[in-house]
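Listed next as structure tokens is one chain, alone, in the form predicted on its own.
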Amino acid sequence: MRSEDGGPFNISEMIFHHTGDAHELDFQPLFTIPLPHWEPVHIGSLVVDLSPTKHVVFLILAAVLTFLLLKLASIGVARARREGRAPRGFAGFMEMFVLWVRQDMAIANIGHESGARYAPLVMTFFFFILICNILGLMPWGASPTGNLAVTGALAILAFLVIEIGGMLKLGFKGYMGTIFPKIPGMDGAMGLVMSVALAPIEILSKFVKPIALAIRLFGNMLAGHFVILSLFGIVFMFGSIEYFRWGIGTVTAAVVLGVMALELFVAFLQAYVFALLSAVFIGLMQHEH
């Protein structure tokens, strides 16, 4: 197998290639669909190209599927609800998954008053960054969480949330507590001295999470992808040796198989630990102390 420029094969270009953006969709052997390309708009000395990308494709798309699912399920709940009866199939199977999201992310890690309040959205975090991570190992699929762009957005709107959502809850004295926080046992100087000298790393925190958020999501789903294409790869490698060839397709067969159901539980891990981790950092600021 050579590469695209009709040189050897060579497994980085293909890796950068799979996980890599790119302004057309890519459906080979069978045909690509080149995206349209806007003129980047400029705002002062900084250039902005809006144009769609293959990520951008995806990440619509997980967006129109996370709402298919959701309203389905809530029709199929409401026609159970109004015949007197438990949702079953599809819409059972949906609901037992919504009141595991609600009860025992957002309400057990936010609290019975504010819970239900911001249960909306960690539900729309787990099921839109799970569904993003399952696009990427589907035949000719990108996972758009394989984008620092996006994680990095889907970060900044947990940051916003959980900064404006406490100052809302606590007032602006009870949020000025939070960045200068009250040392139990040490009053007068002393005390006022600490709460000032804690007020940059508690600063610093609340940008660490977020960042910490973006950071583990893009890593993790990334190399995921990096490693199943490099063990794709040894099979091209090594297909031009006639006695390695068979061994080497079915050993690698196998643990490309091992490691794409791996993969799978990672993308549900990875949309579990980024909605619970967002309820938790919901959660904490609500509370003063």
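Residue numbers count along the first chain shown, from 1. Each form is matched to the other, and the largest set of C-alpha atoms that superpose within 1.5 Å is called the rigid core. The structure presented is a predicted model; accordingly, all values stated were derived computationally and were not measured. Compared with the form predicted in complex with its partner chain:
After superposing the rigid core, the C-alpha of H37 moves by less than 2 Å between these two forms.
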Second form
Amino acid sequence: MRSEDGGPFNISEMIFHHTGDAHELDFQPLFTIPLPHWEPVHIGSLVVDLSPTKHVVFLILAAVLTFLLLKLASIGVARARREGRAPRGFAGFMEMFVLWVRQDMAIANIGHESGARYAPLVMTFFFFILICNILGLMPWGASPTGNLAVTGALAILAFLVIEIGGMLKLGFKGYMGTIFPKIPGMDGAMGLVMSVALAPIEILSKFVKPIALAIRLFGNMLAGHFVILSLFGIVFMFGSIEYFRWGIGTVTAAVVLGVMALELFVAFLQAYVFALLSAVFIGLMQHEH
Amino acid sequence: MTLPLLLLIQEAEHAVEAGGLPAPFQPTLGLVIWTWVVFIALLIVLAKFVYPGLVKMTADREATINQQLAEAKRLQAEAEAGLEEQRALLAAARGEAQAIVGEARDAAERERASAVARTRTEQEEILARAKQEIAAEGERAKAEMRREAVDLAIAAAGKVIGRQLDADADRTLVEDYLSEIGSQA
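Target state, the form predicted in complex with its partner chain; input state, the form predicted on its own:
Full complex below, order starting with the chain above.
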């Protein structure tokens, strides 16, 4: 295998080619589909290139798949309901899955009165991120969640929901209490000084939470792909060695299989962690006093 | 460990300089906006068309289960109340039965006691009458015997002295004598 500029095989170029965004859909060695370049949009002084890239396509694909998966489940559940029996098979499994996310992740952490209102967000986080993660493990697939822009955007959404939800629930005075905490047992001037002194830490913690969400998801997905691609790279790097290449190739393929299985687990785990932590943060904010 | 990473970052910078797209570390605003659009659209579609169906089923089922639970609880409470009532009734009935049995026993006891007492007085009466009769009979027999004895004595004495004793005067004599003997005896 040669690198694209015709030089010798370059493993880091291969890795970045596969994990990075691109203006084409890569189905090598069969074909590639070029994606259109759109004129950048000017918003004030900001120049935004909204051209659909590889990750945009996979984002939309993930959204469509998530919708179809849940829609099929809901059709199956509705049919089972009409026939007066419990849903079976795929619908039953998905119903259990959806209810688990709704009850044990959203409502258990946010609380009974407002949990139902935030449950759709948490459920969408979970299923959308799960599908995004799994898409990266498919042949010719890519994980949009392995891109910091995507996880950052999702984390910003979570941040907005956490903070705005808190403001709506607590009111202005209550919300300011989450920035200037009231220290138990400290009144008067000393309490005020401590509140103001702690405010930077409180503000920092508000921002650290979504940043941690974004970096954790992005880092886990990207690192998984790096590991798999690096191991695959071994095959190409040693492909020119006589005799030994068969052994190297076999061992590498076995290791990659194991890592793939691990990545499948990580795909579930990271979707779970992102959705669960969003629910926990929303719940923490709702119950702040 | 650090060297490959540095190499990777260097490669990424090369790629950007060469006019390619940035590596995953460098977020582009375009992708951020696309993510928002896609995610929010998905959220709205799911929340409008999919979740209500899935969740309504559950909510309905939950409501049914809750209703059945409440019904079961109500029935159980009812059954318990009924049982309590039965128990109270049974206790009352048992008390009543005991009272009746006790009363009957008391009545029987009284009856027996009175019967015994009546029998005893009757016996005593009979006994007393019998004693009286025996005593009277004795007296009469004694008097009879005495009269016989006097007659015999007089007859014997008359024979002995060969003359007819004056019946009445002698009778008095003999009777005095006999009573003397009687008192000596």
